[in-house]
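What follows is one chain in C-alpha cells, specifically the form predicted alone.
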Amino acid sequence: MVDEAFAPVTSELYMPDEEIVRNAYVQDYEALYAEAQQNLEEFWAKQAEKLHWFQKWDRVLDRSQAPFFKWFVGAKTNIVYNALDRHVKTWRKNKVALIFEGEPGDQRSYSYWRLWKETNKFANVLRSMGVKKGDRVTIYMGRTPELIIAMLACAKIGAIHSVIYGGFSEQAIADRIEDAQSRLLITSDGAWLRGNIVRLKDIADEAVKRSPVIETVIVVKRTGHEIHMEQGRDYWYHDLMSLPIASPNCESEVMDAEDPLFILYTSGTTGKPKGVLHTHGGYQVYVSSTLQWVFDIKDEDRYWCAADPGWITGHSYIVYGPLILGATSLLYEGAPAYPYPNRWWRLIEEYGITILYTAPTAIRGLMRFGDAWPNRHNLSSLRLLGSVGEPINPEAWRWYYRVIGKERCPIMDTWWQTETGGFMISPVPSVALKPGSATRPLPGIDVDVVDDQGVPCPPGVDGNLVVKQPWPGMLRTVYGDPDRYVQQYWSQYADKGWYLTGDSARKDEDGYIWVIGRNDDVIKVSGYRLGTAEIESGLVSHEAVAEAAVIGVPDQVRGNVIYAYCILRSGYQPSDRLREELKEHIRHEVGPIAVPAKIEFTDTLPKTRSGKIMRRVLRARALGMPEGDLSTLEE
C-alpha cells in the first residue's frame, strides 16, 4: 500500500533549453543507455579507447572471482599519463589547468606544462626519499595546489596515496596512518579558514607520535606561522623542490590496470574507518566518462567543483576527471561566506566560471543570507549547476535554479559514493529535471529499488537501492579487510550478485529515482518508513527555516517519533507559536505521520568536514547518551 502523502512530486518538470540539448555531449540519453545495456563490455571498451594505454587489455571484465571484479585485465597504463603527460604534447601544454585563490585573496595559476613540471619534480623528491611503487603515502593538507601535486606525484611513481581531509583529529589521522602503514606524511604548516589559521602541522605532529610508523614528514609552507620542525624527520617542501633531486623530468611508472591508485577512508557502521581502494585503469575510464556526460565539459569551460580534494568528490572531479579531460578548474581555499556572504558569487564573476558543482549544505547555508548577495554579481557565465553529497531538498533546488542559475542553468543532481568512484545516478544536460530527484542511472549503470528479498518495488514504494552489474569505477576491496568488503556490500543479495548501496530510495512512474537517505537515516513511525531527507525538506520549505535535521527516538506506541532540530533564518525568533506553525506546515507538506513530536531550535548542527549532518550525535543528545567519537565533526 502506498501512502500518497509520501509520493514525490513528479508533475514539476524542468525542461532543458533547446540550445543546451543541441550542444550537449549526450544529446540522446535513451540511445546511449540502450547501447550500454546491449553490450556492457563493448560499451566500456569504447569509452576506454579514448584514453592512452601503454598496452591494451586482453579482457574488459573478469567476473571469475566475483565480487572481486577486475577491469581491463592485462592492460598497462598510468592515470597521470592521461591527466598530464599526454596534454603537454599537444596545444593544451599552455592551457590553464588550475586557478587557485586562497582565502586571504592570493592567486596562482598553473598551465598543464607547469603542473606537469611541478608534479615531476615532486615525484622525483618522493623517489629520493625512498618511496617506490606500491608504498602508501599519507597526505594531510589544506586546499592548495600542493595537495593536488602531491596526489599526482604519488600516482606518477606508482605509490598509493591516502588523503586525509585537513580537519581530522590526531587520533583519526593516526588510525588511518596505522591502517595504511604509511612511512611518509605530507602536510602543511597550516591552512586559512574563516580568517583563522588551522594549525595542521601541530595536529600532524601529535598524530605521528601516536603512529610511529611515519619516518619522514614533508611540510608545505602556507600560513608562515611558527611550527616545530624535527631534525632528521621533517623537511620543508620548498627546500626539497629547490634541490637537484627535484628534476623536472620523470617518466610515469607503467602500472597494471588493476594496480592500486589510492585508499580513501570513509565512515563505517562499526565506527572503524573503511579504507576504500580504487585502481588506475577502470577508475580513469569511469571518472572521465561520467564527468564528460554529466557536466558536458568543453575546452572553453571554467569548471569549479567547490568540494575538497581530500574527499572522493575532490579525487574524482577536482583532480583526476577534469585533468584527464583537459579542463580548466578553480580551487578555492576558504569558507563560502568569508569575509562576506558574496565570496563565491564574486569568484564566479571574477573568473568567468561556467560550471558550479557543490553540496546542498553549502547551498542552504548561502540561501540563509538571502537573494541580495548573489544578485549583486554578474553570474551570466554559468551554464550548468551541480549538487553532490546528499539529497537536495526541492526548496534549495528551486533557489539554486532561480537565484544562481537565473532559470537557465540545469542542475545536475548527482548520486554516488566513495565506493562507486564516480556518478551513478544523475541527469545529463539534455534530460527533463524534477527538483529533488537524481533522475535515472547513467549509461552502463544498472540500478534498481528492491525489497529485502530482492523483489523490485512498485512506483512510490521505498526499498533498498542496489547496483546489479559491476562498473569500472567500483571499489576493489576494503584495504586489508576483504571479508568486510564482501560482508558489507555483497552479502545481502549474494545469490544475485548485487551491490548493496546502503541507501533507501523510490522510483516514480517515470523511472526517476528519489534517494531518501541512508538506511540508518530512515525513521520507522507506526510502520511507515520515513526518510530524514524527506522531512527535513518539508521543514526547510517553510520561510523561517534555513536548515533542519531530524532523527527518530524510541516511542512505546509508535515505535519511533520524530525529533527535529531547526536553524532559523535571519529575522525569525524561536517561539512555541513557530513550533506549532512548523508542525502544521509538515502536516500539510509531508503528511500527519511525519509531524515531529518535538522541535528544538538551534544555532548549529553537528556536521562532518564534508558537510554531512551527524545524526548519531543528535540522537545521542536527544536520548541523553554519550556522543561517542567526535573527531570527524567540523566544529
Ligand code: WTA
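Keep in mind that this is a model prediction, so the values were computed, not measured. Positions refer to the first chain, counted from 1. We call the rigid core the largest set of C-alpha positions that still match within 1.5 Å between the two forms. First, how it differs from the form predicted together with the ligand.
With the core superposed, F69 shows a C-alpha displacement below 2 Å between these two forms. With a cut-off of 2 Å and the rigid core superposed, I186 has a Cα displacement that falls short of the cut-off between these two forms. After superposing the rigid core, the C-alpha of A544 moves by 2 Å or more between these two forms.
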Contents of the next structure:
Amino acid sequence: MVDEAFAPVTSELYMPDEEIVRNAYVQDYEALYAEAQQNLEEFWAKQAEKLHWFQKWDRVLDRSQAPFFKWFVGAKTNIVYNALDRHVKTWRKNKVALIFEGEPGDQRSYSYWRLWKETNKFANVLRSMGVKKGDRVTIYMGRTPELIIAMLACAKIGAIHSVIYGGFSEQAIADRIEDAQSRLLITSDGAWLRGNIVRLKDIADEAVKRSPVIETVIVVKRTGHEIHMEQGRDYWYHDLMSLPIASPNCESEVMDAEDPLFILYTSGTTGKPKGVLHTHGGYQVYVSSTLQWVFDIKDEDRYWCAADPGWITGHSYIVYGPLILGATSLLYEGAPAYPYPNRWWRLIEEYGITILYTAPTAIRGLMRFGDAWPNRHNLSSLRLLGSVGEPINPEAWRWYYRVIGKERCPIMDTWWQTETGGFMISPVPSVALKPGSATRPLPGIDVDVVDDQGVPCPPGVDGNLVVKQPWPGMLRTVYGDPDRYVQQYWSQYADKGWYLTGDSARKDEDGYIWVIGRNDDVIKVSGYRLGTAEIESGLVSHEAVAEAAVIGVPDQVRGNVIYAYCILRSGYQPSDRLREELKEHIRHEVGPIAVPAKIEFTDTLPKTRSGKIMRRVLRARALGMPEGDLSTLEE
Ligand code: WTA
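With the form predicted alone in hand, show me what the form predicted together with the ligand looks like.
Entire complex below, previous chain first.
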C-alpha cells in the first residue's frame, strides 16, 4: 500500500510550505516560546485577555498550595459565555457552529444563534428539575448535537458534567455515577453504529439499577426504537423542551475561575476510575489558545475533529475550543467505514472540510482499504491534518500525508492527556515535522525526559516524560480524592515539583520529543484509554474466575489489543464456551472496547513477592521475548 519511494528514513524532515507559514497564526514558534519562558504569568495573562471575564483576576497563578495550583485567582467567568453568549452579539450569530451528519445520512446544522437558544432552553429545563450550581450531571449518549447541548447547558448553570463515553457499559457507568453522586442522567434511546442500534437506554437502565443515586433520567429520541420509560423517573427530552419552562433565555451563571466545569473519568492504576477535574477559567484559556496555535482556526475553516465528545479530545476540541474561537465544526455520528470505506472522504468532499483531526488507529484502519477509496474523492479543501491518542507510526504518517493531504498538508501530531486539558507537545503549522514525533512543547509548556532520579536523559535515551511548570489547562484534582491526585502525579518528583505524565519518551538531538507509550498499567486500545485494573476486576466479577491479569499487546491497526490471563476457580474447566462467556461478560461490565482479543486460562500468574502481578513478564511471554530481570519473581 505504501509506495516504495516512501521507504522509512530515520532522519526525514518535512519543511513547512512557505504559504502555510505566511498564513499561520504562529509564524515564529521560537519567538513565542521564548516570550512565554521569559514571563510565564504575563504570557498566560495576555492569552486570557482575549476572552471575556465578568471580573478580572487579582493574580494569574497561585502556587502557595502546590500541587493544588490556582489560575486566574479572583476572576469571574463562565466558559459558555465565551463559547456562545458573546458570539450571538456579533455577526457570528448567523455563522454555522455545528454541522451534523448522522450515520443513516440525516443532516442538521446549527448556527451560533440556534445552538445558544437550544442550550438556554435545556439549561432552563435542568434548572426547573432542580439542578443547581455544583451538582453533578452524568451524560451517556451517542455522538449527536444534543450531547453537546447537554454539556453546554450544564456548564451554563454551573453544574458539573460527567460525560461517559458511549462505548462503556453497565458497571463502568454505575461506578462513575456512584463516584460523582449524580442524581440526574441524560441519555438517549440508542445510537447508530455500523447500521445497527446501540441500545444505550437499556444499558443506562441497568446502570441506574446498580447505582440508585440517580433520581431523574432525561432521554433524547435518536433511533426511535421501543424502550422502557420508567414513570416518574424518565422524561423525554423533546417533551421537556416543548414545555413553557424551556424558555430560550438563560443568563450564564457567574462562576469563579476555579469553579469546577467537568469531571472526566479516566483509567489509572487501580480499578476505581479516576475523576479528572477541570475548571472554567484556566481551561477556557488553555483550550482556545492551543487550538488557535496548532490548528490555526480561521473563520473560513470547516474543522472536523472526528473524536468522540465523550473523551477529552471531544470536550476540548469538539465542544469548548472550537466554540470559543467561533469555528464551524462537523460532527459525524457513526463508524468511519460505513456503509463503505469512503464515508469519511465523502464527508470531507461534501462539507469542504479544511482541517481533519483524528487518531492513528482510524488512519491505519482506513489505510487498509487502499488508496482507491480516498482517491475517488476531491480532498483539495484540506489544509491541515492532525493526530492524537497514541504514537503515530511513520508508515501511517506518510500515508496520511501523501494520500489524504496530497503532500500539501502538515500533520499536527498532538501529544496530551485527559489530565492536561489540551495539547502539550505539538507542532504548529510553521515548524519542520518528523514523522512519528510530536515535535516540541507548546509555548508556556516546559517538559523534559528524565530518569527515575530526575536527571535529564541525554538524546536518544528513554526516560520519564515530565512537565516542570504548571499550565492553565491542568487538572486541579481527582474528584473526591485529593490524595490520589498528589500520589499519582506529583509524588515521584515531589522535591522538584514536577508533574509525572506516566509516559516514557526520548528526545533527539534537535530537542524533538518521541513519545513511546505508557509506562504504567494503562493500555491504549484504538486510542481509547483503559486501565488493566478495571478490566481485571470485571473478569473476577465472573463466578468462574479466581484471578485475572490483562496486558496490552501491539496490534497493527488498533495500536494495542488486550490479552487476558485467568485462573479459574475450582470446579470450572477451561473451554471455548467459557472464553466467549467471559468476553460477553466484559462487554457488559466494562464495554465493547475492553473485550480481550485473547483469553488464556492458566494455573499461575507471575507475581512479585509482595503479590503484585508482573505484567512485564506476561507481555514478554506473549511476544516471545526475553523475560528480563526475574529477581523479584515469585510465581
Ligand atoms: C497517549 C488523549 C503519542 C499518551 C488526548 C498519553 C499519545 C495518553 C499522543 C493520554 C501522541 C496521546 N503521541 N502518544 N500524539 N496523544 N497519547 O487521557 O500515552 O485518553 O499519556 O488523552 O495517550 O490519553 P488520554
